[in-house]
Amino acid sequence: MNLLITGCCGHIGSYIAQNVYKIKKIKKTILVDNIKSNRFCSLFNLNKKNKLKFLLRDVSITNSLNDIKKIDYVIHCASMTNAEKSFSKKSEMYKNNLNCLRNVIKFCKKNNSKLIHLSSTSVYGKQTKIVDENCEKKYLKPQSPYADIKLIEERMLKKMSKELSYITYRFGTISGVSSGIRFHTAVNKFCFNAAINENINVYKTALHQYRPYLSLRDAFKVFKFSIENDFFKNDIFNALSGNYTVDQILKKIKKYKKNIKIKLVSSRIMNQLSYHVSDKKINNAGLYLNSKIDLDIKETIKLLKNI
């Protein structure tokens, strides 16, 4: 079986590329990225056990994947991210991310490839104790253009249910170390600021708000599970390692960096919402995600120990 990974140089994509040999079915993997992030280091020293081929492509460009053949599975990671900065790049992000998915859908239909699509738990906006995949449409209130795009993508795929085999995972905020690691999401950003003795900026309303987090190790388990079990239900599943408050995350960081400085700040995506995201649906499918965010924090702080 052959796999295509779009956005292979990103935080998640680079982790999959390094570990894809652990997915038993996969014999060959095509890696695609436009390298606009300049993360060439994601391609350094990839595991020799993987049969990898890299192609420099911009997935947002029509027909950019046309010469790629015989692909059984696609993991689609190619997109512009960073929810907070998505306000200043709103039109660019809508155009890029939606074009990427349109072209991937076209490719999958043409090649009869099965698609793993990544969405985000940031689509939820219901102020309640717990939310799940059956959350009513009126309570899906994305707080940023990035999250709004994810909802649009989900609806695009739903319309294609009769023409395409896919699975959508709403990922919690990613934590953990990869060669393409980024530091704009909460845990990684906090770890970086702590390591260089800078203020950890926390939204004024966020300190005791619960949010879902997902370790990279659990994210990989999701991809492995889907492919090895042919788990493509044309449906949506939450994927998270646990629900934590920002305060709880900061206490985990203090285990490895005791003297951290916290500064409360305002932001456009600041809100009063606090919720737990349910993982019951994915558990019922036979997949349990419970990797320790503490270990991700420890490994991230260790990366920066000499500065």
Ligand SMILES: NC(=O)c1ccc[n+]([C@@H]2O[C@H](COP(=O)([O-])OP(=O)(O)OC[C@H]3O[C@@H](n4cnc5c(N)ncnc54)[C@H](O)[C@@H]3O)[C@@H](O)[C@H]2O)c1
The other form holds:
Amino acid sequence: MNLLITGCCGHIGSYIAQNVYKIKKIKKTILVDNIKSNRFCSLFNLNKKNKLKFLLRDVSITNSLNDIKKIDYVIHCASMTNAEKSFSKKSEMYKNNLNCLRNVIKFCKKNNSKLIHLSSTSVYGKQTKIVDENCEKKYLKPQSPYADIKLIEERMLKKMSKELSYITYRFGTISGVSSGIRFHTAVNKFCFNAAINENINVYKTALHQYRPYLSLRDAFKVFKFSIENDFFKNDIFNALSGNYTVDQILKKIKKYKKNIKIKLVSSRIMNQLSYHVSDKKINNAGLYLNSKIDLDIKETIKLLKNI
Ligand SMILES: NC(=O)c1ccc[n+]([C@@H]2O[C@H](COP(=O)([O-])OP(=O)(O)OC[C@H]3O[C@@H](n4cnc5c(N)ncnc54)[C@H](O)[C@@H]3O)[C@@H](O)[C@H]2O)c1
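Would you mind giving the form predicted in complex with this ligand, to go alongside the form predicted on its own above?
All chains and molecules follow, beginning with the one already shown.
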């Protein structure tokens, strides 16, 4: 069976490209990215046994995938992803991300390919103890254009339910090391600043608020599970390794880097409130995600140990 990974040079896509040989069903993988993020390094020294082919493509352009054939599964990672910067790049992000998904849907329909779509737990946002996939609409409160777009994408797919096999995963914030690692999300950014002895900027209101996090190891488990079990339910599933407060994350960082400097700052997206995200639905499907994000933190700090 053949796999297409869009956005293969990114944090998640590059991890899949490095590890895809572990998904037994997959014999060949096509990688696509526009490399606007300049992460050429994600393509360096990839393992021959992964049987990879890279195509430089802008997925937001109509027909950009037209010459790719015989694809059984698509993992769609191509997206602009910086939530905080999404306020100033709103229209560009809407255009890029929605056009990418439109073209991927068209591709999947034409080729009869099954689609793994990545949404985000940032679609949740109202103060409550725990939120799940079937929560009332009032608990879906995206706090950034990035998260707004994720909800629109989920709805686009739901409308296509009769014409397409897909699954949407709402991923928690990713932690862990890949060749396309980014440092603009919580855990990784904190690790980077700790490693270079800079201030760790924490949103004033966020210190004791719970948020969901997902280890890259668990993210990969999700992809492997879906493909190996043909798990495409045309439905939405949360995926997280655990819910933690920023304070708890900082304590984990302190285990590997004793002296860290914390500075409380303001942000446009800091008014998000505290919530736990439920993983019951994915557990009920037979998938348990319990990788330790402590190990991701250790490995991320270790990357920078000699500077
Ligand atoms: N990293 C996280 O914490 C996280 C959490 C929840 C959901 N997600 C979702 O997972 C997916 C992948 O995230 P990531 O962390 O790997 O992001 P990333 O920013 O590291 O990678 C995205 C990749 O997509 C590529 N890309 C963007 N627009 C493209 C286009 N038009 N054509 C071709 N390539 C294009 C970029 O060049 C980049 O390499 C995204 O949909 C993201 O929203 C990520």
